[in-house]
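As a starting point, one isolated chain is supplied in structure tokens, in the form predicted on its own.
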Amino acid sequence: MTTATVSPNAAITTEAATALDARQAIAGRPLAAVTGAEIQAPLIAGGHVRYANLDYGASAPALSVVSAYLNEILPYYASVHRGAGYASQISTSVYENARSIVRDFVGGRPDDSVIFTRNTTDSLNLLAGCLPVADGRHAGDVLYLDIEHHANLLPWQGVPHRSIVAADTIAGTIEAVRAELEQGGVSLLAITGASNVTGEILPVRALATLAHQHGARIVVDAAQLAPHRRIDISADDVDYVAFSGHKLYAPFGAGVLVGRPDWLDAGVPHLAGGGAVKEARLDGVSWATGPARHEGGSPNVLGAATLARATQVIAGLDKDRWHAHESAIRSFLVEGLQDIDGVTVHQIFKDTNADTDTIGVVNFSVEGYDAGLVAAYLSAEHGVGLRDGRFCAHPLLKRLGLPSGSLRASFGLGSRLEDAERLLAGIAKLRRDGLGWDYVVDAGRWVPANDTRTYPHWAPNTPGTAGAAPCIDD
């Protein structure tokens, strides 16, 4: 099959012709349309080239039918809650009718808080401001694995806290879990839904059940599960869940905080603000309860609205139709990238099954090569986009024997089995010819030496002169 895949002149088995074929029948074009689906890249050896984005875990692109939408209610743009005026209702109404859209899409019990954020780090660190005190004191520890973002990581270790090492089989992590529950004192289990590095699914439901046996409450990062199956808490009886905008096909990175609300009610305000209470004094205040006790300033509107709008569409998708697609892509890249010598396809649990376990995010190393190196190969020779680094997961990172980094493909919606085809060509091309250009570090970031491609005119930057960027994958 990959041999075909990697190099046209190959030869190409009748099985792996008819693979191939009904792969293509089900993920030869995207399942929905996206922006930017046929931006051109620039070639470094000259030429343009269909971006391949493989980059969806990070910031997916947005619908066009989000996009659409934006440009229907931009006009309408006002000040919310407090606003006479009828651009001002027009808003109010769409941000507060977000929240019921949200509420329905995660599977909402009816008096459940739907806080929005500014992503889901926001989200979960909010969260962390609402956990219960008594007599001054925290009523219990969050318990959270080494395997998660740091999203979910780094906002317990600011409270009472417990950390525990996943095992190598998803078997053997839940019942880590449930010896560390029995000892007592836990009062919220923190997990994600889905592995932002390997794109591995936690068993949500099993979790959660584990949890309240054990007097805890579960939260949930969602911000890789959403995007890619669908969250029913009422059914998984899940306490909290939190997701990201931006990885759900909507821009302007607004995020959201769904769960129960009497934590939320008597937690610390998470922005102290105007919106935020019922009475200022020059002296104290009287903090509001619902969302508009987290909500301080004025709101993302825009955010709120076009995330929810993206969570309409996606709970709109033929849910076979939806899971086929993105497995067809995972499969196909997962058997590609496992044939060509040198390459290691990275897991966490070894019971993982890649047709029911995974969502659309694969992570892999070259023997030899700088991930770094591969991806910036990848972009300048093939017009590949993928993320390399360790994605805001160190301890899962240097758990998987990779503390320097990996690479990462990550697809969904928009994505096609080109998208796919072009990586493995990539690679398989690494392996067998080394790379085409030379290329240096320049600002902590590998780049092609001599590179004389350019930005739209609007872009501040050329290639290669940017800073190194941050941890952004929330």
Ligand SMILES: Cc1ncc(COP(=O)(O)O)c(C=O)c1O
The other form holds:
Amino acid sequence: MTTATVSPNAAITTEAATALDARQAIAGRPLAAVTGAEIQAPLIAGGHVRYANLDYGASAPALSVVSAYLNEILPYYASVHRGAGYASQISTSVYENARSIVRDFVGGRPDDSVIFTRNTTDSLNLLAGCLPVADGRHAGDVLYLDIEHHANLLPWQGVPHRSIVAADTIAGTIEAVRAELEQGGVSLLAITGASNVTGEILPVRALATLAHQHGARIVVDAAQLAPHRRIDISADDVDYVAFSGHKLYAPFGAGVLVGRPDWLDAGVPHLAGGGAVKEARLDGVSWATGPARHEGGSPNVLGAATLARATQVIAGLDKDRWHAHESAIRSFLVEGLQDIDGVTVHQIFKDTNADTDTIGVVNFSVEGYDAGLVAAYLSAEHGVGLRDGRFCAHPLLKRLGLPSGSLRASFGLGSRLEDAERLLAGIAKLRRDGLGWDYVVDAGRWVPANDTRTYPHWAPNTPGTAGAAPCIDD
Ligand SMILES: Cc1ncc(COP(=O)(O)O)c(C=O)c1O
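Other form of same protein, the form predicted together with the ligand, not the form predicted on its own:
Every component of the complex follows; first up is the chain already shown.
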């Protein structure tokens, strides 16, 4: 394929062809094998096409290495911690070893706690229950920006908090955070490592320094950062970091919180129950410290083990190749979208650099079309999967002037340039020819009318509703 499919009216120049060749060499193929890379998506007008998954930011496919590892350990799956049997001992060793693997992955300090949770949301809610309290009152406020995912916004609304509006530059945002910290009384700065809406990376180290200069700690929501950039909480002096397995190529239900043990050991146990106690009485309890305090009930052994395995794969990537692969797809996509009349690419900051300060997330809208309609069209007519809506970041979307949402293409290790080409060709065609099918709103979502496509035999399907998932939270 050439960019001629992207900008059909523009003749492809030698320069553009050379740039495309260079990108093909870097990102023509996936950087790592993932499951589902070759699944076929049915098209509304008939036929199938390889599914172009541009929704890694929501949930990434499993790395093939991780799925093979799961199959390897599955026969040994058994109860952990107190089982004396052979399989229990193996499961316990795998589970506990996962902590040190994940600690190494984030550059954790030797005494940092590594607590396995359900996901990033769970991790941040856990931390909200561990903020220091003196004389029955919280010792300070949590400070956060208006650009956060709801997971790093709503947990803090249940404790003393303050929010500020990010400036339109990173530099200005650092100054706004500094000014607020100078007011005093902040115990925790809660910040995203990379925006789930635009992919822009926040300057974690500078913000950690600022927080510490003003007597506050910092937690980084690394749900989006961890799958795309090396994290080193010791070098960056970050106190806590949270992320999810399902965005890190290990979609088996585990997340993690890593960080300083003192608050965590004194905080409210996140899940009261078996395993979280030193001693329980009929009328009282003596809680455990360490990860056990927050991991009541039977832990997600396989989720933690696969999350740890995924971190090993990612830690083993050649950093330059990894970033070049992603950056080639991103710049191709951004430039291609900007070339199409009526398409706007959205960013929060004016001073982020598309190549170095952004991860594999591109946000855009198409003039004259609802984001949900464009997403339905891309899926039904081009086999492209991406996300539309407000990305669980309602305050930011409102401030960006997108109260009814936009589109987000996101990609990673299993992506290839052709995924982006397919998206660009679809958008160019939409602008040129319009929709090729009728679409209706069903259960709050745009879907093709008279859709007779079916799901695989094992997936529940009501004829005519393929693609009509209920709209729960956008
Ligand atoms: C930046 C960010 N933080 C937190 C979350 C919440 O992650 P989870 O749904 O795994 O809890 C997401 C999910 O999209 C995210 O993108």
